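In the block that follows, a single chain appears as structure tokens, in the form predicted alone.
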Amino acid sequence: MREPIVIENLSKYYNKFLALDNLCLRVAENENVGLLGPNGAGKSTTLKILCGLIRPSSGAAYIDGINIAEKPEQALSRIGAIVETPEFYPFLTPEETLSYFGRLRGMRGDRLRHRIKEVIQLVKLEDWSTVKIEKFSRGMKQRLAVAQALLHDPPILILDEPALGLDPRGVVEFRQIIEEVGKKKTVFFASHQLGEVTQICNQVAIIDHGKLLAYDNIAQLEEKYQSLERAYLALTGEPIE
């Protein structure tokens, strides 16, 4: 069985603080994996350290069985991600935006010319592709994140809260794509939002402290604990009702 995601032995030190401690982990082909934690579990580190964005004290993670610290561009190649709060320069539109993003992943002429008309409608901007960024609400910034994470087609999508700043029918809409793309590709999604993660995902990894609590199939824990939100709770401590 191909693993696109694996984690070896991952550490994190700021300064003295242990952001993650020894982590382990093994996302399975074509797997939607929701990644759940409290506020400073390590959830975003981890996403960094799959990104390139930030390097490991010790371990290891590979894309696509790439070293993602010894070869980057070569495993980002392979991902498209959402990362923390995503911002763009405010003076071009959707359309200028995604072009230069092609372009830096070497895409070029009628490939590209169609592609950002395909992830546009997707993530349903058609109105907006050629009104300047700096008109767009939060929620409209998350949707062309969106497009600009699928734009390249990547095999692996990284997600870190995606459906941030999206009014109600916003994620729907989103989880209605990442649905939809998720059938052929390999989703790493971290939320706070339960809900989101149980009809995204059939996976989640549960982590606190840097340290992985419980990677299992939603069903099983929904079975164990009675509700993901139980198993959620009680294994980060947390008292429940």
The other form holds:
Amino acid sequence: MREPIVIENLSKYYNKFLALDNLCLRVAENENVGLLGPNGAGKSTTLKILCGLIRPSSGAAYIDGINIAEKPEQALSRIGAIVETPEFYPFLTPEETLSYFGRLRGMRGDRLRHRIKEVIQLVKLEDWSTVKIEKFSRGMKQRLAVAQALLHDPPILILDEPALGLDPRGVVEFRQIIEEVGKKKTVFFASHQLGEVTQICNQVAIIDHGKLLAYDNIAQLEEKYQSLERAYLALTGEPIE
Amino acid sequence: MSEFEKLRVVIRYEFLKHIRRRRLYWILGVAIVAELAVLIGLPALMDGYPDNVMVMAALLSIGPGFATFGAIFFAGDAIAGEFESKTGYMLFTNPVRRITLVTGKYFACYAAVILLVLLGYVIVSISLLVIYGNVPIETAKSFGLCLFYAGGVLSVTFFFSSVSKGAMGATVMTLLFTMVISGIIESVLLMAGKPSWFLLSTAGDSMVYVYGGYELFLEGVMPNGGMLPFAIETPDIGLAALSMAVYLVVGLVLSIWISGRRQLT
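Now that the form predicted alone has been shown, please provide the structure of the form predicted in complex with its partner chain.
Then the entire complex follows, led off by the chain already shown.
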């Protein structure tokens, strides 16, 4: 079985603070895996290492077998990512922004124009495609972030709280998009929303203090702990009565 | 796709960002006001324009000089801004080497500054042509030195941008370095009669003294014929150009190296 995402003994220190402690994780092809954990558990650190934004203190992370720290450009060409709250250049429009990032990924001409139109329609920003991003709300930027992550049709999606800032309709639409594209892609995404994870993912990894506490099928965790919520609470601290 | 093709893409879109920003037009406005101040203020305060076209050309260099400082305002947030405003989370997840991104940003900033400087020298040339009926060949040399100076200032700004947490810090540090610190050291060295061509501020002055040195400039504009309490030696143009080239290369290389090691936490 192919494993597009492999995390091996990953540790990360921020000065003396240990954010990741020998984390090991393997995500199989076309799996949708949710990364759960309390604030400061190491979720964003894990995703940032996978996206080449920070370097691990020790261990390694691989995208399609490519060590991200050694060959970041090759590894990044296989992923679409949303990390933290997305921010864009305020003086550019969504079309220009997507054109910029698309060209950096080798897309051009009619293929790029067609794809930009497609993803803008997908995230329902058609009426705003030529408006400068400085006028955008947080939710609209989040939609644009989803569009840029899907632009080059990557086989792997790495998403950090992707529904943050979206209105209720936006959350539902986002879920539908990820459910649909997730059938053909490997999705690894961090979230605090257990309900969202349950609907999108078939597996979850629960981490705390940089350590992997559980990595299992959601159905099996629900069977063992009665619900994913109970599993999360039991694994990350004292259960709440 | 080659890194060169990616570089072209980065330059294109980073330049588009500069064109869309109001600060480009503000700097252009300041440069034009500076030129107008000389063109209108000089005959009003003195008895007409200087007799020597070289003196007037040197005086009008103030406009392109101001335009050069646009480099600081364009480049201050070029690298620091990606970290401060978190746009780097989008840009750096693209399969592009940091060296390509920083170099592309540098060329885009340079292109914007060249545009401003070029407009400044067009105004200088037209003014000289209208007032004196000719444009000295030294104007072209001054233009070349001004571009060198802009490149040096840009590299220094990129260096501060690569080490700063915020764009404002990078801008302030560059202004302090190029105007205050360099200026103080330059004054001390001038009074002590020591060479200061290695300072960016002195080297930048070469765009003015290319017209004939300090003596000509002072004689042309000072009522006492340019007498100062200490002697000023006009630095060698070649050394000044070399100095600016060193700032340009070292600043850019350092900013590329530091940016490549910087993590987006």
